[in-house]
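Okay, so here's just one chain, in structure tokens, the form predicted alone.
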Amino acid sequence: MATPVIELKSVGKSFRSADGSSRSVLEGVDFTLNEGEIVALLGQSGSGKSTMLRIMAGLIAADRGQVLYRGLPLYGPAHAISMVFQSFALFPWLTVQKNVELGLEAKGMPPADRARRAEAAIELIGLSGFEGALPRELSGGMRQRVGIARALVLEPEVLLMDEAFSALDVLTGERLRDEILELWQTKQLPTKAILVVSHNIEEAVMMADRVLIFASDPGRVRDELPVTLGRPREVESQEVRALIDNVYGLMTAGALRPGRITEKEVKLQLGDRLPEADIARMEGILELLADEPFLGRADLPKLAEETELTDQELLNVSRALTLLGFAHLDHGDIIITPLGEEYVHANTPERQLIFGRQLIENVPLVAYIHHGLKQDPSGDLHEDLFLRLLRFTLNETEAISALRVAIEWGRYGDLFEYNFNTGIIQIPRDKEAVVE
């Protein structure tokens, strides 16, 4: 029987909204970390994976449910629990050796016994000799290091993960995971589980003993896929590939909304995020999947390959050409519709066209902004209008990233203008609208 070390329970968080309301960012998350395992987690940005962890190491409370450690309530910080962060977040006056110390002198240690530890630790992660240096000296992979080693050094039973690669370079962030990996595997480590937050398909099929596919709005377990492959895996075995494959299609399986993975169709509202993709991209993809070898549909980590996209920006292409009518997914696979056709055979003038009644259509946020400039005597209105009205669903990020994308999309759709120093959004002064 595994044994439990972290359990959630019916978990449930909520946040303030700006117009005081309560936004649910987690709701019924049921999740247990088990003794001797792996665990990745995979969803969107937002989805609330962050928040999940940062409950799970006690920094923050759940509003509802239970968070369980070795069976006893978590009330607060488990010195038991360390976590590493996606930013290196070390103090830039300190040297290694003092950073790494930090939890150690937090908790009382005597000096000299902080000082073994943490040189034990620094050996550990492979950064012998570099004690005395400050972190504007290191690399980036050597920073996270110090992160690593700053964790480890409390000699925590759970270490959780919160994009620990993803600010580090292709090469980087393999070889430092592959590094982690041999020390768990040989027992090195005081460890005994790890979570692991991640964009990176290939990472989590890489590393863990189960993948858990994480939804939106509010954030929950939606699926999970056990990997029984041994260790170390080949990242270009027929066994990892199929996983790879497998996760694909278990993140696109459903009905599909951005930011959002839902049991049944549900049409995008006015608040929801937007997928961060570019046009450039999106006709991209749009032109490799019309031509050869693909001929229409594409396997889509064979895509990802291809494209050199990372799996987030190539689900944000493919969730934003679905939305937009231009493409649909099917078990992982990305697949041209007509529209699609037509839209890759089309001249710019005509790209536009399409592509301005597709927003119209089926992006609420730019039909909104473009209904308001066409009332408005002036024909011109301050962004500021519509970051309030997205900041009653939204957080500030999300509020100020989904008018990015709807101002980018609504100006190639030459639907509106946007002044980029005054903040002003106008109707196209030189043309009529090409949409009434």
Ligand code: ADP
Contents of the next structure:
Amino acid sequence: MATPVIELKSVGKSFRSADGSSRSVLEGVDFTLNEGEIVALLGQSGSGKSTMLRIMAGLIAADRGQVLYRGLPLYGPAHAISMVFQSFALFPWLTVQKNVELGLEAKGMPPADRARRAEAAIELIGLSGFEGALPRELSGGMRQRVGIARALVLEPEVLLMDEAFSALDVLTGERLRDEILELWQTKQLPTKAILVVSHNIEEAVMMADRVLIFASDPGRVRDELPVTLGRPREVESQEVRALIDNVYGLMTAGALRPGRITEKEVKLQLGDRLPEADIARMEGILELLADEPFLGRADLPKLAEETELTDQELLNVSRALTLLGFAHLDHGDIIITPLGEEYVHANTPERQLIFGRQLIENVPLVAYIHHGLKQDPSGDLHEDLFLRLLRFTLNETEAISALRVAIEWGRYGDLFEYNFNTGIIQIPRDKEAVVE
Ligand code: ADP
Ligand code: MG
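Output the form predicted together with the named molecule next; the form predicted alone has already been displayed.
To see the whole picture, the full complex is given below, headed by that same chain.
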């Protein structure tokens, strides 16, 4: 029988938007972290993963539902739970040793004990000899090790890692990941359970006993995939590759296939986030897809390898191509549509025409801007108008991002022009002269 360490039951959390309205970030989150397991959490950025971690650590309170630690309600920051963040706010004027000791000092531990415990944590994480160094004298990977040592020195029962490797270069990140797994496997960690938030599917599959897939708007656990492979795992092995494939399948399925999800997620609405995908990249993928060796159908992990895009980038491009009707997704494969084929073989003006048409049909925000411009006697409108509208459902960063994508796409589809200096969006000049 599994022993639960942390349990979330129907947890919900809302935040206030800039305009004062309330926005639900997490809804109905059910999750149990058990003793002895590593769980990975994957999901789009902005889906609420960090918020969920902060709730689990007791750093913020849930608005709805229950959070239990060892069967009892969690009321505030729990000493037994430590978080590791993407980038560490190490104190620049303190040595590695002192940075690691900080948490113990806060607990009131005597200096000699602190020093001994910190030294042990520093050694465990491979930083022996650097106790006296200052953060600025260390590489990014070493700084992240200090951050991890700082969490481990508290001997937490639960370690919550929020994209802890993603600011590091690939090799450094992989090395650190493998070392932590080695420590876990050989039971050198004081920790009983680990939750890692990642945006890297391979990392999730390499580390976890279970991979959870998070849905957005509102964030909730949508799918779960058990990983029963032993450790250490071979990244190039068939089993690992098959699992990565599987996760890709689940992630794209939830995002795009009707049936499992609400209508809202399939059919975009005005105030929805748009996938951050630039057009050159979308066209590049489409061309690659149409050509050999794929001939219209590609396995997403293979395509990621071929193009060296990150999972998030490739998923964004796939989502964009799907939205616009140039491709569809099926069990982790991307498949070009007849329209996509037509597009690949078209010249630039023809492509723009098709692109514009697909935008109007499929991207409500672009259609709305286009419509607005045509209605307005001057034929131009300020971007703030649309930003204000988007702020009703998106936060500031997301609103700006959605508008930026809409403008970039709309310009390419020859639906409008945009003046970067003034923020004015207008009907393209050559079209203005045509009196209807
Ligand atoms: P993720 O970690 O999956 O990228 P986050 O949990 O950081 O997602 O954020 C989820 C959403 O909640 C985002 O739209 C974010 O802007 C919003 N959010 C997070 N923290 C706050 C806060 N303190 N106040 C208002 N909005 C927040
Ligand atoms: Mg986050």
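Positions refer to the first chain, counted from 1. Here the rigid core means the biggest group of C-alpha atoms that line up within 1.5 Å when the two forms are laid on top of each other. No experiment lies behind these values; they were computed from the predicted model shown.
- The Cα shift for residue 175 between these two forms, taken after rigid core superposition, is smaller than 2 angstroms.
- Here residue 284 does not count as shifted, since its C-alpha moves by less than 2 Å between these two forms after the core is aligned.
- Residue 232 is not among the residues whose C-alpha shifts by 2 Å or more between these two forms once the rigid core is aligned; its shift stays under 2 Å.
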